[in-house]
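One chain follows as structure tokens, the form predicted on its own.
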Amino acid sequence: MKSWVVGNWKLNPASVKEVQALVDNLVDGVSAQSDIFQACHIVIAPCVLHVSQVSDILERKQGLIQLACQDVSALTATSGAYTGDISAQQLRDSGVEWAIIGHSERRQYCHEDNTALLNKMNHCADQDLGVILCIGESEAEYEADRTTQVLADQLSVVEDFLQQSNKVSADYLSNKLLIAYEPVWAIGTGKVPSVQDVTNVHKFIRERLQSFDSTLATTPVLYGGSVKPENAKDFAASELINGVLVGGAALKADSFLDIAKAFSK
């Protein structure tokens, strides 16, 4: 199984010029060492304002890096009177291959729940847009030893999706779903769980997915939370950690590519 290294840029960079420089540096770095990165899927998720700009650059480079968006509409898969939303169809038309959904910041600031996430998954499947589903517990939940309980509830959206989506193909399930475990207390805080702790959680996630459908046995499970070049090799050494969702370190081409190298070996 190839590893996945996904860069979530969040609300960065601030200017078109900075976006251009970052993407150019990433593409140049991957092109120069394409033999190394063949064992790793590299994905970047700019803010929606910069998606078209980034898509144009990546298209000229023939798929060396895949493109994701940080969200997708829960209201429609196509178009309609939904001011401010971006649909799965519009994203696909712009060259986007993946949508991040369920990120803890969206859950917190936008009050997104499983109902909204289920709608988003259905809309993505309708347009053959891949889903990167983020799950994770808060620090209070972690300290109360409720991690697996919280994750089971968040993963139930996948079970509901399977039960309601009769038209979803086995190919879509096998190739268009990534799970990203991001303990909220580790995102951008510098607090990092041990590799063994993450491995144990990933084992639980994988077992839970397989209980929904045997097709999910090979679903990649990624880790996110203060991932840096300094700790990437440790996470890459675990067979149950199939990649990483990177935040701050994705905003510097060198550090992001160093992380990708760790998962390319």
Given for the second form:
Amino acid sequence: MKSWVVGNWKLNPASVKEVQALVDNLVDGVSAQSDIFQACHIVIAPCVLHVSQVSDILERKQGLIQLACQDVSALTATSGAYTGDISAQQLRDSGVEWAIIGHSERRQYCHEDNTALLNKMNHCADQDLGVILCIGESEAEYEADRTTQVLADQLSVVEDFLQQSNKVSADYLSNKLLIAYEPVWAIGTGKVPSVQDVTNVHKFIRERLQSFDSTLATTPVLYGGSVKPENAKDFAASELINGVLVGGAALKADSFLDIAKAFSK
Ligand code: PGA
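Next up, the form predicted in complex with 2-phosphoglycolic acid, please; the one we just looked at was the form predicted on its own.
Entire complex below, previous chain first.
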């Protein structure tokens, strides 16, 4: 299975000029060693304000790097009177291929719950926009040994999605769904779980997905939380870690591409 290396830029960088420089450096780096990077999928998720700008550059470079966004409307898949929202249809039209949903920061600050996430998944499927569903336990939940319970609850949105959406194709299920396991206590903290712990959690996630539908037996499961060039090789060595979701280290082209190299095997 080809690995996935996804850069979540969050609310960065601060200016259009910096966005331009970051994308240019990424594109140059990937073009210069395209043979290496063909071995993994590279995806970047700028903030929505910069999506069109990044899309224009990537379009000219023909699929070297895929484009994601960090959220999508739960209210409609298309258009309508929903001030401030951005729909799956509009994102697709702007060249976006993936939507990150359920990131812990959005769960925490924007109260994104399973009901909203189910709507978002349905809207993405409706517009053939891929979903990167983030799940993960908080530090208190980890310490209380509740990780699998929390993940099972967060994954139930996938089960609901499968039950409700009778029109979702096997092709969509096989190619347009990624799960990112991100322990909240590892995000931006420099604390990382051991590769063995992540591998065990991924095994649990994989079994759970498979119990919903056999098509999900091959759904890529990514790890996220303080991934850096220094630890990427260790994560890449586990068969059950199919890629990474990278925050801070995705904001420098060199460090992001070093991580992608570790997964380009
Ligand atoms: P981090 O963020 O790599 O800075 O820990 C990961 C994420 O939030 O997706």
